[in-house]
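Take a look at this single chain, the form predicted on its own, given in structure tokens.
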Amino acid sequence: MIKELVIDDFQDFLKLGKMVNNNFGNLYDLDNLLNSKADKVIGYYENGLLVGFIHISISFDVVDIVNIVVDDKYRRKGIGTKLLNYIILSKDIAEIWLEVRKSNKSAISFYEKNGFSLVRVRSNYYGDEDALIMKRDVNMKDVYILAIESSCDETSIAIIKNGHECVQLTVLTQMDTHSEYGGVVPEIASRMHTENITMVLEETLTKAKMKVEDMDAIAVTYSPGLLGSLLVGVEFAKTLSFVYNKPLIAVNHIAGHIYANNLEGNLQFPLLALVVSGGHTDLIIMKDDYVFEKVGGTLDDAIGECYDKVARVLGLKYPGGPNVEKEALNGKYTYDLPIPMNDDSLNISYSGLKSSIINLVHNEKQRGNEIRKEDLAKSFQEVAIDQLVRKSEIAIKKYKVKNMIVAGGVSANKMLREKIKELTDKYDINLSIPSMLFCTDNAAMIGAAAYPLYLRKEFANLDLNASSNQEIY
């Protein structure tokens, strides 16, 4: 977590820069630097402990860095990185100003890594030793990422500024198509995607009145997904990347639902994302942007997957989600259903709650009885979400976080979301939870996430590859 140092933070400061300098407290008058509208101490938090830190002072729209200090034990983790980028997206600046001791290689060629170059040197300004003068221009130009996504059965292009504003958005679906099957067939949909991609980008183009010149960068979703889909979006990408000389970025689809959330507000570390879809539900513990701990998570069927053959049961047709959700407005809890993993741990289990509806449904068909659909739908729906609600407020309890999301198709789920948010209204907790438009796969979620990769210059090559199962964590 990255935050300003307030006054009750300032002993950890000391302390954390007696370990680098043993005058460290000598250097600084810290009712001057408390009291200085100029001056600001950014700390960096891990586990709630101080390990690292940047003081600067601010004259208008220039900054001087003062300082910057980490601890051994977290160095070589892109800490000094971040406060950089933290300070550059914070402040409303156009040059950052340093002076560096010229033997201090280490500190030369991090700076010059994060785009600072030398301007001048200043004989015997640290006694005996030269200083150099570094300076940074920052890019106050907004940054536009042409995404792409086509894990499974939309084919969806957007253009993103600045990781958090939609730009446009296309979405063409292949649901109609895929309900006759009763879901979505890989052959089909990969040809789609072919005969789809070069339109759909044509349309986003076209209504943003823009062209492929004017993106900083293309991304693309890589991986999970349905290999034949994956593979049409990362071709087009990087053909796309190749042709007009642009950075190519390799997206996580997971991590594009998490960071949907930046598209209408900023994700607050440390957070606890809950992300439910077809193919995943899991809880995840993040301390800092593309930092992943997965605490918990189904040991058989995701969320999704289990409302689409619930739906296949009851005759409902594809998609399964939106369809049993539907019937169950009209429903009451009327069927008893086995209660899963009901234990104090962070595991998740759909594949038994599944089983019984199963049977259940065969049983009273043997029986000559009519399943009143929309009781079941109702049933299930209670149990299944139940569930996620009891493990999110286990991991609340255990992780002490303040800040919670809910990422993936299933978050669409109105029941879902407003038992989620008595959770976290329960525990005084921020909660974020996408829009509608951007719950379900799309390509605005893949450009958000692929912005903060962008500001750490986290290129792939044009070897990139889909790869059907690659976790984020």
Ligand code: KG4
Given for the second form:
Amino acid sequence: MIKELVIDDFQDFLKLGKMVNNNFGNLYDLDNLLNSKADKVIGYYENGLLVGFIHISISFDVVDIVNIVVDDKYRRKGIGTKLLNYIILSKDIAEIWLEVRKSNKSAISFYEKNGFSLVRVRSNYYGDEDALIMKRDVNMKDVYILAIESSCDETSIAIIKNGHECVQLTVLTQMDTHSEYGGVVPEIASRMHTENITMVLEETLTKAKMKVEDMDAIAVTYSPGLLGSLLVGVEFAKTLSFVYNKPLIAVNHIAGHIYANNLEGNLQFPLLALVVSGGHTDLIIMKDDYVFEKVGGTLDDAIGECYDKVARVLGLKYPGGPNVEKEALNGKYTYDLPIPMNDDSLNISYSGLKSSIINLVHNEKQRGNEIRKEDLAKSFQEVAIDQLVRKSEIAIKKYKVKNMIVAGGVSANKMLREKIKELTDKYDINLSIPSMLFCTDNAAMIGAAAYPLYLRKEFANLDLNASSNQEIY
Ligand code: KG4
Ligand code: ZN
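Alt. form predicted in complex with the named molecule, vs. the form predicted on its own above:
Let's see the whole complex now, leading with the same chain.
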């Protein structure tokens, strides 16, 4: 993980500096460093341990490297390059300058490999030794990522600029086909992805008036999802990466749902994420990009799964969520359903609620009673969403959050959006929920989630494989 150091991290910073240079502490006036707007220290962490940092000083679009330090035990792992790239790719800068002892051959070779060249020699700069002044020009170019999503029943491709701007998005849904079967049929889904993916790519590129050659990387969802469907996207992405010689980025689908919130704003850390989809119902604390800590969630079924099951027993068509929501619009809260997890924990549960609805419908049918679909849909939705609001409130209080996001297909639900908004207003918390287009499965969110990985050059190899159930937390 790479992040800018804050005051609490400076003991680790001094410790690491002293390992490399006994005099290190004396070289730094920490108060000055912390109060300086121009100076920044970016740290590289492995397993929570600071193992390298770069100290820079910024003046307009020119950066001076003051110091790069990497723990001896972590040398030759590309950490110095990653720290340099972090600066180059994340800041609007034109030039990077540095000075280095003439005798420090390994440092000079490192800088040369990273695109620095000699500008001049400063004689006796270090008293008894010359300094080489080196510079690297940085072209402030935009980063375009071609992103592919095929984890379930949507074949989607997007072009994302600089991690935040959706230049073009195509979503081809197979919903109507699967609707005839009452749910997604995996075999049919993967076959349809194969038939359509080339066409979806062509349409995306044509509308954007761009070519694969214009892209800086190819990103693809590799997990979780239906294995056969994922494989179509992964193999397609690998082929593009190989043929066009572009780096490949493997993106987790759930990270995609979370980063959908970057398409119209900026994730502000630390934040609380409520992830609600067909396979997930989780409460996550994120302290930084790609740092996920699960603090609560379902012990059994996911809320989306429960919506789909309730739709089925009510005889509503696939996809269940939106149809249950529509039905509930005309209903009243009349059915008495069990309240799940009515406690202070962050545990969530939907299997009891699901079973009680199945039993209720079954019993009423046996008695020859009519089910008031709209009332049952409304009663279910109230209880299902109330649980999410209650548990979010407990998490807000426990973790004292100031930012909250909602992610995943179920975040398209209007009642959930309204109730969470009321909750965050009550606690004066910034709330971000993606607009409808970016809530349900789409490739734009995959491009947004790929961007932080692009900045860190965390690329996948061509032996990347799909996985049906790889979690991020
Ligand atoms: O995130 P998503 O598109 O796919 C997964 O990654 O699982 O979420 C799909 C789930 C389905 O269970 C669907 O019924 C549910 O999200 N969903 C909704 C709504 N729109 C989609 N649930 C409730 N209300 C909605 N408006
Ligand atoms: Zn999804």
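Positions refer to the first chain, counted from 1. Every value quoted in this text rests on a predicted model; they were computed, and no experiment measured them. Here, rigid core means the biggest group of C-alpha atoms that superpose within 1.5 Å across both forms.
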Residue shift check between the two forms, rigid core fit, residue 77 Cα at least 2 Å: yes
Rigid-core frame, C-alpha of residue 432, shift of 2 angstroms or more between the two forms: no
Core-superposed comparison between the two forms, residue 131 Cα displacement 2 Å or beyond: yes
